[in-house]
Amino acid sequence: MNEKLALYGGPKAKPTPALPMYPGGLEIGDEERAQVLEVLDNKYLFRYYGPANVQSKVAKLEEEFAQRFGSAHALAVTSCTGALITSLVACAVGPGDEVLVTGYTFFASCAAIVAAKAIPVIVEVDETLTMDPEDMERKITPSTRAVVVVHMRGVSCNMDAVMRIAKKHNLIVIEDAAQAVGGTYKGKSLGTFGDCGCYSFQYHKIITAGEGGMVVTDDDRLYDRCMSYHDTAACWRPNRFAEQRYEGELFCGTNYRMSELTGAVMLAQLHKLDMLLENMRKNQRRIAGQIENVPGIKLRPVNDPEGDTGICLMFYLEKKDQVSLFAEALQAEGVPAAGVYNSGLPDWHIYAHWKHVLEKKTPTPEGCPWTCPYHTGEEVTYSADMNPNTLEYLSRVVHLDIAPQMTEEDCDMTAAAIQKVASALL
């Protein structure tokens, strides 16, 4: 007979308290806490000049962060939004150029593409939650310049597919591992096979100083031009004044340099990282090695296991409308579990609730991207239900935040809460 599930007053399977997900965040203290102190101290703010003679926090940041993650470049900015806009704009990526990019990710990988003034085509996610190469290969039509693969909740795309689509295209490819630092597919670290890519400090990230972004790239044309984006001012030229030493070197960008007090918890953070993927990677591999049998669940497939950064475990279930229940019923257990999508609640990491884009919703009446007039490909147009195999795999997917803070007994009374659930609903 079942056990009776804390739903309906039984006994909770885990009655220790639920872990935060601030896998970085939590793990702040003394390296932080010396590394901005010492940036205070030599009143050291700007990382191109002030009263002190001392080494930039944030350049130490970029060379480290090269080295760590084996690319040419790394250019530190104030968020992974500020990264991709920077990467795409760098890439000359706008007026009239459609960009493609899967339907499950945060907005902002979406909105990137419109600050870029170019048009945004939305792509099929396939069973593992990233991109399907199949449909983006669909997609492209002549006015496709670019594409940006999304590394969706710490695991990779097949970057082998996309690779060789996006050449056989000749596509520029901008990675967005926002979700997925330290990730990696076939041993090489995610953001490091496209022309750029971009990763994320805010506090929810594997690492962090709340805010915060960092492009990298083994372009030394493209660092230069992400260089001149990202600070307008040109303090990082050798002569800020110069006349261009090439052409394009030099052009209108914006502000998202990365403060020294940022730069330092994150070399403070970054020393951190394999600690973090390393526990997270252990507690995910013990919980689903307990569940990968249990009647009625698909552990989520990935195309790199050993690369998987272990921040989450998806599954499926067979039905979506097993899935409030199961979410609720975990929860009860003390495992605070959810589903992904539900059409009545907006998130955005649905592109079905993506309103600003479905709806063309932009700050001035004359509709650019939209209506730009060198666009001259077909009508890019949207609908809620334009991508129905990515709202079907979301519907019926639960996941559950995997803290490295998590202890054994944590990890073991997660997988005793999912097996009683299981037994008694599916």
Ligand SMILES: Cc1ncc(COP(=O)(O)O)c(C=O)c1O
Contents of the next structure:
Amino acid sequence: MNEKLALYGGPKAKPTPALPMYPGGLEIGDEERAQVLEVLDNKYLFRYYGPANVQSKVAKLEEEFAQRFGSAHALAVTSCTGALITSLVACAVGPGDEVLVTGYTFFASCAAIVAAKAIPVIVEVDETLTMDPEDMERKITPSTRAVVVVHMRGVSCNMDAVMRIAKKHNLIVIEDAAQAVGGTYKGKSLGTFGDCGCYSFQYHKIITAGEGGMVVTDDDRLYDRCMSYHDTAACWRPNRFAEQRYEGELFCGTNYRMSELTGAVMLAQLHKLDMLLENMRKNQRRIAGQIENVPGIKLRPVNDPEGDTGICLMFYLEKKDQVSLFAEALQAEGVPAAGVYNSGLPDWHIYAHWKHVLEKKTPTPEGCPWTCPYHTGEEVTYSADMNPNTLEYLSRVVHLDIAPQMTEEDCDMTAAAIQKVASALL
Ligand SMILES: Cc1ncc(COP(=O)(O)O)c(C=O)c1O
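If the structure you just shared is the form predicted alone, then what does the corresponding form predicted in complex with the named molecule look like?
Zooming out: every chain and molecule, the one shown earlier first.
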């Protein structure tokens, strides 16, 4: 029995309003207000000093974050892009080096490599929409120094395979967990497998202060070097002007220091992380359980379902031509779904739209890093169709955000909408 699609004038399967995807942002309330007011009342707005003798919110956030994620060190910065650049520089990745990164990630993961003056090499994703370990290994050359693995749309990469290949080829591993804060792989926090892990607190992310980021590492020296780069004023040093304690501790850095106001909001948000994860996972599983056997739909396989943050639900249709009408029909039913890759629609999460990389656009005319004389390998080249598997998977996938604020009724109506559209269109 096919009910008439809302797209063609039938009743909506989900008449309740769609919730915007600001998981932590929509939970901002008394706790964040109290933390921020404390900062203002103390007039203590800079982490390293102020008129009152109080503990820095940023320092407290780092302490709690490191503990929650099981890492020796956490360093708060202004964004995940800043965290990625800081990590790459701290690991001494730079001129002459090639760095692997997947072609399905927000463009910033790739731009950070260029900002660190290294050359990005774009790797395929597999059906999990995270790094394809086979293609990762295939794209390693004598110039490859590091890999930026992205835990894309809330789920882990195949970290066993990634770490095994990285070890075999002596590669530095930087994890981009911007979209997967709180996710795990085999029980261990994403971001804590590699040399450095990076997180985003931008407004669309799981926990947020509008902007912000974090680096974690277990390595004491890498931590020093991250601090060195993120605060070139060396306020973090017990004696700023003292000689460096070892070669490589001090160098010209930048300023990615997190403000106390951001730290205050983030402290309150960190305390809400487990609640947000629990709700998103519950909602995602409730919907997935109702659609997993729908003919013509295949749920995105996940490397470790237990550790999925639950921020979204992605499923494949058999043919890419089915996707736009399917998504349009879901939207009409009241479910804001979307396809992912469409060559005609610009989206900076897919390498084929990274025009500035494909065309090697640089801020200065000499073309660094692509013309770097320290790069001795073959020239790295790009084209929009260089990673066909990535485009094929992304052109067949439908994406739905899963807000933690959805009710059980919202979830059931979402599942009913997917069933209805599938039975009418597939
Ligand atoms: C996978 C990924 N990496 C990096 C970033 C950059 O994060 P930020 O905006 O905090 O610099 C984002 C943000 O959207 C992202 O999704």
